[in-house]
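What follows is one chain in structure tokens, specifically the form predicted on its own.
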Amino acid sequence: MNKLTIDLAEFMQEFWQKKPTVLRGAYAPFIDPITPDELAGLATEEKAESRLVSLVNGKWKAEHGPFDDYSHLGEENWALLVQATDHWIKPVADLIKPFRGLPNWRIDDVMISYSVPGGGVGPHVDQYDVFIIQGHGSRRWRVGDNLGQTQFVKTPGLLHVDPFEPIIDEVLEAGDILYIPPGFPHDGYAVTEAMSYSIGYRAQNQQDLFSSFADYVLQEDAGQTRYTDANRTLTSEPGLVSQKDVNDLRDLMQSLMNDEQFFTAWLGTQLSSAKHELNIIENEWELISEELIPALEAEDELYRLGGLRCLYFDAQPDVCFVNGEKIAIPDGGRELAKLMCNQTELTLEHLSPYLDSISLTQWICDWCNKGYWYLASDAEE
């Protein structure tokens, strides 16, 4: 199993959202969790988000999948990229495990890139943190300083920035990691046939958050409190909106966000919603508690669906949020809910404190019947 060999706490203090760096051998020895052929197979699926980026005769081209033929591309200057591969392939999802010291709500997905020599996507800027793990082969990366470069459309579906002076110019080999904070321009191309695994961390902007909050207010038919001014005095300047009026209207709006229960209810649904399609496969038959316990006793495990977001809040101890849904926690199940939100694999040892309760055992089965968790033995079939 691949294992992270750096001190993540020290890394966070020195580099996180501060400066890019190359972490030599940080994930070495590295074993690719997927082959190029398997990645190409995933790119044939309608639900998988894939792109082909190529550079032919000095011209960039970006195409969106699904794809079933690559024979026209040649042996140089193209790359296949597939988003959210952790949603579909458990060994890919396992790449995130060493980074779970960062909160789950910040994790976006694992994007995999397969490139032939010269293949890449050109100089660009991302507005999120990313760990790029080098798999099979080698890739040269150039990273520039964060100088507020302007993005432009190089070709439909492909944003670029102007050429930049690199502060990092390195060739990555298997097991090396390149960390890039938001805003730092970068450009990578394969030296040999290469696989790269990008673990991205999303950060919503104010526009996205306010838009989502407004939608939730309308959905819940909330925000009906009106402005009042019982202590209003007459004015000699009727055209003036006084500073007190401004403050009162702002307070009226903020009072809804200051409602801890309402705000966290919205935030839980917003942060737990998947950005990419999930590979939810509901059971053909319902798993019941009488079947769960024998399966766990037979050294089976429960695996959480790749990409599933499971969150909880101190302010709402009786609910958790899963895939955009607010779920009530049964009596006595708070610690179980935390366990299921914090862990991606559960064994009998993890669950045994809760299996004496019929309601909690059935609650675990309910998660399985929704396709959110599954038995390891089912994955092997």
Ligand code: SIN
Second form
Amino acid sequence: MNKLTIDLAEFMQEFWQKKPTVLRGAYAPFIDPITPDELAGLATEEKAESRLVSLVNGKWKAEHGPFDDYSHLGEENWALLVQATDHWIKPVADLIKPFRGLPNWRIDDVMISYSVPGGGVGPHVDQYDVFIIQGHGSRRWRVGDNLGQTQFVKTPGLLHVDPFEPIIDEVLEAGDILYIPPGFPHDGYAVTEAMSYSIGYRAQNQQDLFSSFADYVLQEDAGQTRYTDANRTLTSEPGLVSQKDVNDLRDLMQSLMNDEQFFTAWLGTQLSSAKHELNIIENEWELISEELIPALEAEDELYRLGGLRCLYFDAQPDVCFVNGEKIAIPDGGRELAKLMCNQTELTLEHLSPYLDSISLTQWICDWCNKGYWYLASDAEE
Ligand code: SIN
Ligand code: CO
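Okay, that is the form predicted on its own; can I get the form predicted together with the ligand now?
Let's see the whole complex now, leading with the same chain.
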């Protein structure tokens, strides 16, 4: 299995959200978890979000998938990009494992790009942190300083920036990682046919948060406390909204956000919602406790569905949040719930402390029956 050779804690201190860097050999020796043919296979599916970006006679073109033919594209200057590949292919989801020191809610997805020589998406800026792991082949990357470059759309579907002065200009080989914080313009094109794996992160802005919070307030029919002013005295400036009134109205709004239970209940549903489709395959038959334990004893493991977001809060000890839903934890199940949120693979050893309890064993089966976890052996994973 691919492993990181760098100290991620040190990386966090020096580079995370601060400056771009090339981490040479950080994932070496790197074995591609998917072949270009398998990626092309995924791009034939409606449910996978794929894009083809090409540069023909100096003109950029972007098309949205699904795709089943690339013959018109020739051997140079195009790239196939597929989002959220970790939702569909477990060995790709496994690429995230060494980065799990970053919390689940910050991870977005693994985007894979396959590019032929000259292929790339052009100079652009992303709003998110990204680790671009170089798979087979090599790619030249240029990264500029974060100078607030203006973004523009000259080609439909492609947000570009003008060419920039690079502060990084290097050719990445298999197992190298390029880390780019939000806002740093970058441009990578394949030197040879190449695969790149981008582990992307999420970071909401205030607009995202406020609009989702407002939706939740309406959905829950909450926030009914009304403004009152029993102590009001008369004013000689009826046109003025006094600073006290401003503060009182803001306090009224903030009191809802300061309600820890309500705020975390909203945040849990917000942060655990999937942005890309999940590959939920519900069991054809119900998994029951009588089958779970023997399967685990026979060395099957439980695997969490790729891309599934599982979160919990100290302020909400009785629930956890999975795929946008609040899930009640059965009595005595807090540690089990934590395990199911913190781990993506569970063995008999992890689960045995809970399997004496019928309700907890049933709870594990419930997760499986929703398609959130599945039983498989190491060999067939
Ligand atoms: C790519 O792999 O071509 C795009 C990755 C990125 O620039 O974020
Ligand atoms: Co980018």
